[in-house]
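We begin with a single chain expressed as structure tokens, specifically the form predicted on its own.
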Amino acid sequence: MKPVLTKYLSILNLCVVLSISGISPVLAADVNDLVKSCADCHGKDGASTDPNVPIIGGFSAPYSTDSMIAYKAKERPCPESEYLTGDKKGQKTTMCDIAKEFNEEEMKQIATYFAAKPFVRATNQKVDPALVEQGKAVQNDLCVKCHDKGGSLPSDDSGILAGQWMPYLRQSLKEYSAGDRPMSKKMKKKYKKLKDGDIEALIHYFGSFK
């Protein structure tokens, strides 16, 4: 086969693959540029190795898009974190500062990129078996309608809780409890029913997934 024809077919095959995945060739290149610095905090393909930074690979695109919009509007708390790798390693930043750099269409592209990646559960998390059982009961009683299958389904559009980093979950629930992070009316109604110790039990339950 002639070299020119071989090159043409290779490009054509790439275009077909990208079209099947729902990403145009031009858009694919743009997405790679947009997500380049995300790995410096969230890890390769969103598989965070920092217990204070959430694993985002596998989150549904609508959930991630809404999260970034909320950060940009400063509707969610934005604690400081450090770049773990890359040119800005050691420098501090916040998700509010990062989100303001993108428009909504770019946010959707970033979210779609990470939605196609696997959710890699956190490892070596220490859990209390008794709290795990308590948390499972609380989850099944109060949370299951929005966080089915132990909070493991991207299709819930509520993030993925099963196997998420426990320190990150603890910080998020602390923000909810303090009223710093907005909740839907449905969630607020359920959240008010939590008893002393239920929050920590939920953290251990979600952290127990491997």
The other form holds:
Amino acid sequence: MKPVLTKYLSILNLCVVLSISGISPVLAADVNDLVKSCADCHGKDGASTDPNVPIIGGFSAPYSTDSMIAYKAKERPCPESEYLTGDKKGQKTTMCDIAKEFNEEEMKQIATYFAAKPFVRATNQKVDPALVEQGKAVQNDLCVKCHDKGGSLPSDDSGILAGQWMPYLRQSLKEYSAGDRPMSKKMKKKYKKLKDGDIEALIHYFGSFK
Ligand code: HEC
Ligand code: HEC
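Please could you give me the other form, the form predicted together with heme C, since above is the form predicted on its own?
Following is the full complex, with the preceding chain placed first.
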């Protein structure tokens, strides 16, 4: 009788310990499942090594959540993209189709996961020093208010521009210029002041962060 009781008590104990330590194996597995396929394109922990796929590790959770919501609602353009690795390698999809799979709660979970990872800056980007200087001046004049320190602060909730892949930035800025990607009224006010050549200069400036 006694050993059985002891065994019973120790199982009970284990349950109590697990629940007070907050270990919840089910939830932990969940977020890892949700982010599993992201790595096929965005790389390990969102540190993309492909110039056409943005680095997303280190973005603030609100920024990534809003981006996913915008893709799901097709408010943001969704350029076609190909799985670079994994089971679906070579298959085409878009961020809109990917975001469709998640509800807002899951998006927040995913965004929180990536917010805890470092933003690993792109490497080996070729920049023109004269354009970097020009871009720096434009950024300080028109963009710094919401993209402080070269756009390197996640807490600005405006993405991270410093050290982002230049081809991705070029694509994003093209979408803003064409009016295909919505921007806030305040950003638009400054954006309209950009002159010919400023955009390419900004891309070189952001790309110069190593
Ligand atoms: C098939 C490749 C692919 C997969 C898989 C993929 N993405 Fe993307 N993702 C992209 C590309 C390409 C872009 C840039 C699209 C654009 O220009 O708007 C992007 C953009 C994003 C952005 C916006 C970045 C920014 O700077 O605004 C977020 C956030 C994002 N992806 C999150 C995710 C998450 C989370 C997952 C996994 C659930 C995921 N992606 C899976 C290719 C992919
Ligand atoms: C009043 C604030 C504000 C100003 C000024 C501003 N931005 Fe933004 N910017 C934002 C916000 C907020 C976002 C994120 C919302 C979104 O998805 O468009 C953003 C997003 C961006 C993105 C997309 C980042 C990504 O990862 O896809 C780029 C590129 C950008 N801004 C460039 C600029 C440039 C260049 C200027 C100066 C000409 C500028 N911004 C001025 C607020 C601002």
